[in-house]
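Shown here is one chain on its own, the form predicted on its own, set out as C-alpha cells.
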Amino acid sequence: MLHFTASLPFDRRLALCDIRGSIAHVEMLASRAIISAEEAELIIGGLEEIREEVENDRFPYDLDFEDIHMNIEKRLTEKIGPPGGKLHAARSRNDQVALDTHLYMKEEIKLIDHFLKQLQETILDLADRFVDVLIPGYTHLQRAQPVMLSHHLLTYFWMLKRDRERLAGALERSDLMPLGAGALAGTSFDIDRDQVAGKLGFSRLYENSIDAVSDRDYIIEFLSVSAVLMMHLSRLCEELIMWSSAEFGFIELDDAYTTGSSMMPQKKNPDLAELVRGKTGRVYGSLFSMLTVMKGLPLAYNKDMQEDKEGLFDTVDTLKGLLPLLSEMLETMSIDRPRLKEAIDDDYLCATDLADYLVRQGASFRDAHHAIGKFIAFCRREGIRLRELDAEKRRQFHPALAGEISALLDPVKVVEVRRSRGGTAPSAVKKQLQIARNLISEQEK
C-alpha cells in the first residue's frame, strides 16, 4: 500500500519549490506571531541546509514518508528537533502541494518559452539565408504553386508565435497563490496570504479556498498548449523527413542529428525529427490522461489528483529536451539548390496564373479554369510542357492563349507578382521577415 500510494519517486523534483514556499510561509508565521522569531530563524536555517543537501544530491529520501513534503519536514525535525514540527502550522499538504506545483509551473513555462524564442530566431535566420530560393508549394501533397522557401519556413514562425501567446496565458493562470487555503476551508490562524504571495512573486491569490486546492486547470491548460505546440513541431518534422528523402531531395540534415542503419550502410535516418513526431503522441496522452482524471472528481481534494504530476513532468522534460536540439538541427540543415531548381522548373505550377490571365481578358473564372484544365490535360497526354505548345495549338483552348504568355509560365515571375501583404513575392517576404524580427526585438526590451 505504501509503495502504491507514495508520490516521492516523482514529486521529489519539487523539493526546491517546497523549500522556497516553506521559507516564505515561516517568515509569514513569525510576522503574525504564530511562531516566535527564534523558532522561525531555526526553521529557516534548517531548510537552507536541506536546500544545500538537495542541490548537492545528498538528501536522504525515505519512501516510508510518502512524499517530498513529509520527507523535508522529517529531515528538518532531525536537524533542529521539535521546532521543526511547527513548520506546518496554518497549512495543509493540499495547499502546500498546490503551491509547489504553481511555483514549478512558473519556472518551467518561462524556460520553455525561452527555447521557443530560440527556435523562432533560428527559423528567421534560415529564412534570411534562403531568401533567394524557390520551392514548389503543395496542397494535398500535390505540387500547387511556386513559393519562396523563406515564405514556407516563416509559416512555422507564426505558429510558434501563437504557441508562445497560449503559453503566456498558461503562465498567467499559473500565477495564482493557493497557500492559506488549508485542506479546503482556509485556516483559523491570523495569516497574511498577500505577504506570502509577494515573497514568492505571485501577482494574485485564489479567492476561494476550495478552488485553490481542487484546481488543476492550469496544468490542463499547459498540457493543452503543449499538445498544440507538439502538433506544430510534428508537422515541421514531417516536412523535414519528407524533404530529406531521396524522393524529394530538397534538404540534407547534419550527421549529428541523424543515424545510420544497423544493416544498410547507405542509410541516413532522420531520427531526431522522427522522435519529435513520435513524442507528440506522448504529450497528447498526458493531456487526455489529466482530463480523464479530473472529469468526475467532486470537490475538493481527492487522491486521484496525485496523478497530475507524472504527465506534467514528462511533458516538461519532453519539450525541454527536444526544443534546443530542433533549433540546432535546423541551424545545420543544408539545401540542394540544383534539386530545388529542377523541382521548380515545372510550368504546370503556373496554371493558376494562366487562369487569372484569361479572367483579365474577359473570361469568367469558371470558364478560364475549364480552358486551362483542358490545356494542361492535352500537354500531359502529349508528354510536353505548357511552354512547348505553339500559339496556334494553344488557341484551340482559348483565343487569348495565342498571345505572349511566356512570362506567365516562368515560376520566378509568377512568384514576383504576389506582392500582397502576406504573399510569397520576395518583396512581401522581406517585409514579413522584418515584421517578425521587430516582434522578437520588442520582446527583448
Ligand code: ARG
The other form holds:
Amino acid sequence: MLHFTASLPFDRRLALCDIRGSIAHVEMLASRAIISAEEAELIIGGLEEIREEVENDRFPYDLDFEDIHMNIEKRLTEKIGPPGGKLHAARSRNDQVALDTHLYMKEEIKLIDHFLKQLQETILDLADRFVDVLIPGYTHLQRAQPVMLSHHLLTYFWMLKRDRERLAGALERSDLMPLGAGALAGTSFDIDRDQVAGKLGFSRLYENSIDAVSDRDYIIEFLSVSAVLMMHLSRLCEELIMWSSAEFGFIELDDAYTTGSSMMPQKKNPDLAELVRGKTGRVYGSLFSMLTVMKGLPLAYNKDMQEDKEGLFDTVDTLKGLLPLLSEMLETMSIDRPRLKEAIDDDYLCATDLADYLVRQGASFRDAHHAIGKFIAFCRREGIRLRELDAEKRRQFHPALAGEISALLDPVKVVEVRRSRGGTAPSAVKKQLQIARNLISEQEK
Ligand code: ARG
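We have the form predicted on its own; now please give the form predicted in complex with this ligand.
And the full complex, kicking off with our chain again.
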C-alpha cells in the first residue's frame, strides 16, 4: 500500500521549496506567539541543516514516510526532538503541498521564459544572417510564392512571443499563496497569511481556503501553455527535418545535433529535431492526464491530486532539456545557397504577379487568373519555364503577355514589391525585425 501510494520518489524535488515554506511558516507562528521564539529558532536551525543535507545529497529519504513533507518533518524531529512536532501547527499537508508546488512553479516558469527569450534571440540572429536569402514559400506544401528566409523564420519569433505572454499569465496564476487554508477550512490559530506571502514573495493570497487546497488550475494552465509551445516547436522541427532531407536540401544541421545510422554509412539523422517533435506527445499527454484527473473531483483535497506532479515535472524537464539545445541547433545550422537559388528559380512562383500585372492592364482578376493558369499548364506540358516561351506564343493566353514580362518573373523583384506592412519585401522584413528587436530590448530594461 505504502509503495503504491507514496509520492516520495518524485516529490523529493520539492524538498527545497518545502523547507523555504516551512521556515516562513515557523517565523509567522513565532511572531504570533503560537510557538516560542526559542522553539522557532531551534526548528529553523534544524530545517537549515536539512537543507544542507538535501543540497549535498546526504538527506536520508525514507519510503516508510510517504512524501517529502513527512520525510522532512520526521528528519527534523530526529534532529531537534519534540519541538520538531510544533512545525506543523496551523498547517495541513494539503495547504503545504499546494504552497510547495506554487513556489516550484514560479521558479521554473521564470527559467523556462528565460530559455524562450534566448530562442527568440537566436531566431532574430538567424533572420539577420539570412537577410539576403529567398526560399519558396509554401501552401499545402506546394510551392506558392517566393519569400525571404528571414520572413519565414521570424514567424516562429511571433509564435514564441505569444507563448511567453501565455506563460506570463500562468505565472500570474501561480503567484497566489495558499498556506493558512489548513486541511480545507482555515485554522482557529491567529495566523498572519500576509506575512507568509510577503516573506515568500507572493503578490496575492487565495481568498478562499477550500479553493486554496482544491486548485490545480495553475498547473493545468502551465501544461496547456506548454502544449501550445510544443506544437510550435514541433512545427519548426518538422520544417528543419524536411529542409535537411535530400528532397529539399535547403539546410544542413551541424553534426553535433544529428546522428549516424548503425547500418547505413551515408545517413545523417536529425535526431534532436525529431525528438522535439516526438516529445510533444508526452506534454499533450500530461495536459490531458491532469484535465481528466480533476474533472470529477469533489471539493476539496483528494488523493487523486497527487497525480499532478509527475506530468508537471516531466514537462518542466522536457522544456528545460530541449530549449537550449534547439537554440544551439539553429545557431549552428547552415544553408545551401546554390540549392535555394535553384528552388527559387522556379518562375511558376511568380504566377500571382503575372496575374496582378494583367489586372493592372485592365483584365478582371478572374480572367487574369484563368489566362495565367493556361499559360502555366502549357509550359508545364512542354517542360519549360515561363520565361522560355517567346512573346508571340504568350499572346495566345492574353494579349498583354506579349509585352516585356521578364521583371515579373524575377523572384527578387517579386519579393521586393510585397512592401505591405508585415509583407515579405526586404524593407518590410527589416522593419519587422526592428520591431521584434525592440520588443526584446524593452524586456531587458
Ligand atoms: N503527497 C500528497 C500530495 O502530493 C501531499 C498531500 C497529502 N494530503 C493528504 N491529506 N493525504 O498531494
